[in-house]
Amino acid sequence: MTTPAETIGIGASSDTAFVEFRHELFAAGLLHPTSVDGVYGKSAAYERIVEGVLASVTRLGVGRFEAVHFPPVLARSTFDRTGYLSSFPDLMGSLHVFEGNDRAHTELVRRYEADGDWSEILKPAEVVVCSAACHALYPLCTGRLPEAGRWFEIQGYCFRHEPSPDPTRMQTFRMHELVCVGDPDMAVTHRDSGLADGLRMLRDLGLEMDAVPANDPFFGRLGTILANTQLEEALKIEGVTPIYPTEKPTAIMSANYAQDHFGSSFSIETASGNVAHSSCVAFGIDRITLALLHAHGLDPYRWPPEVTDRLWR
């Protein structure tokens, strides 16, 4: 099974460069620590950085796409239809709430307070926390789609359970997404033109890009078959870029080919009745804005006027 660790090259050396690189974002006032790794506090000045790259992937898909912003919680009728829990449950996030009475809040108090196990007394909430910002709109195309499919823009943060020290992966991130929901060929099409896109945004924005076929990281043997699966079929292809020199590039962006998957999932049927498929262009708003901050230094007020004009025109 190739696991997140391996996607980037994860090795003795690479600790210490993310160690450092976390230290230097710390050190300019740009994120900031919290007790848990991949989750942190985020600076005005960062906050700018994502927003001129948030605009920047909506102007790829001005006046074609539908665009959407998703909570970062996904109702869990809808998780439960998308097979995440079948192929990545180490990475999942499930919330829990306390539905008790009295006599309940008793004896949750009760553990609270002498540092027991007080969560066996949660239930699971109608909601999971959002693992991929699309997988809210499938719910929307139920039923039969128009003759030119369905396009939207989609925003929204995200959850993957994957405590690291390197800042790139974090917890709780924020997705743009590209998507079409219609037949194979227009799903395609929109993945390999999506892909030439994005590729040319991130260069524009000063980024060294290469374009690789992917696997995302399935768990378990069966696992094994569908990332073996997904590379010969170059159901996936990430956009990488250079942050850590001695290791593997880093994807800030993917291209992914869904087939029928959630087509077949969501009753989706495109205007001739087959079932519907799906491509997602995906955008890692906080990896692209820590490449950014990689490549041109730690002070976005200093970066060449090529880049800000591009950002924040």
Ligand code: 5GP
Contents of the next structure:
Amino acid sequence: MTTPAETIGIGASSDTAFVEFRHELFAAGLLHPTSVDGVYGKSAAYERIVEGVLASVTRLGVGRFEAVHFPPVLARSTFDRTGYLSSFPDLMGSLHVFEGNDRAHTELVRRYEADGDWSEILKPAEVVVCSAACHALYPLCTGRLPEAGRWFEIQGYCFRHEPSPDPTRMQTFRMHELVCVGDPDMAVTHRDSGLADGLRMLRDLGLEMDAVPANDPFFGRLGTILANTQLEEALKIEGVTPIYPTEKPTAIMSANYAQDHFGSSFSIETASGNVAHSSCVAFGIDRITLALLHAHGLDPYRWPPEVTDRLWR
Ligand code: 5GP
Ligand code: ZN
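Form predicted alone done, so how does the form predicted in complex with the ligand look?
So here's everything in the complex, that chain up top.
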């Protein structure tokens, strides 16, 4: 029988481990392929794991963090202030819409029916797709912060244009973040304690975890300098777990100290009137789900009770 995976040209015979893992996920019905790499349908069993992971992150922040769920689109005006376009132009996604008159509509349909490029007729919308869940939050903090800073638990869908057959590299994936906006020492303490809490939570779910200094994939020649500075100043630490024997361990969470980057872009002041600093501890919910499937097997209903009791308590 031909599996959905084989119909789009992916077979278990491939020698790369991630193609094999993806094939297994398709064959088990956990992920469903689309015609685009990194965009998948997900089964009820997959989503049940997602819910357990989201709840586990929420428990880390209960009582201390204000929960805000954002949609997968972000105001373009907010995006422009994040600096994402300068640093990661190759990863961002822009949304375009039709705002023309009848004549433009006729031309749009003509091109569409002739298999021409109808997208040229569209205009950028007032929203873009979210690149990081925390970006939507900073405009809410503009102005002066309370003495204790502000602490948020953010959930949202992110988009990054990185088509890949590796199922752990999705173009669109869920991110759950614990964010602190406040004094520099608050931000650093949150980054470090959030990392420790996150690593413990993931180890308790039976994942082998390591913490490693990391850098974001800044674009171009200037990007290399920015990446080196980020590494030297130890601003980003990733929680990684082995998924593929021949590849570097996969980052399933990251703890990031943004210094005053968002504080200055969004005019956020501490209670004492200084530019606010921020940090975020980001959990890649889809990657954690895949890491759990890799570690415990493709049938979550047969996972060890010490794992399922924690996920679905
Ligand atoms: P960061 O902002 O550190 O790049 O991303 C935060 C977390 O989101 C990462 O640690 C990772 O778990 C998750 N993430 C980043 N890129 C991808 C991706 O391409 N696919 C998936 N599924 N998760 C990602
Ligand atoms: Zn963030």
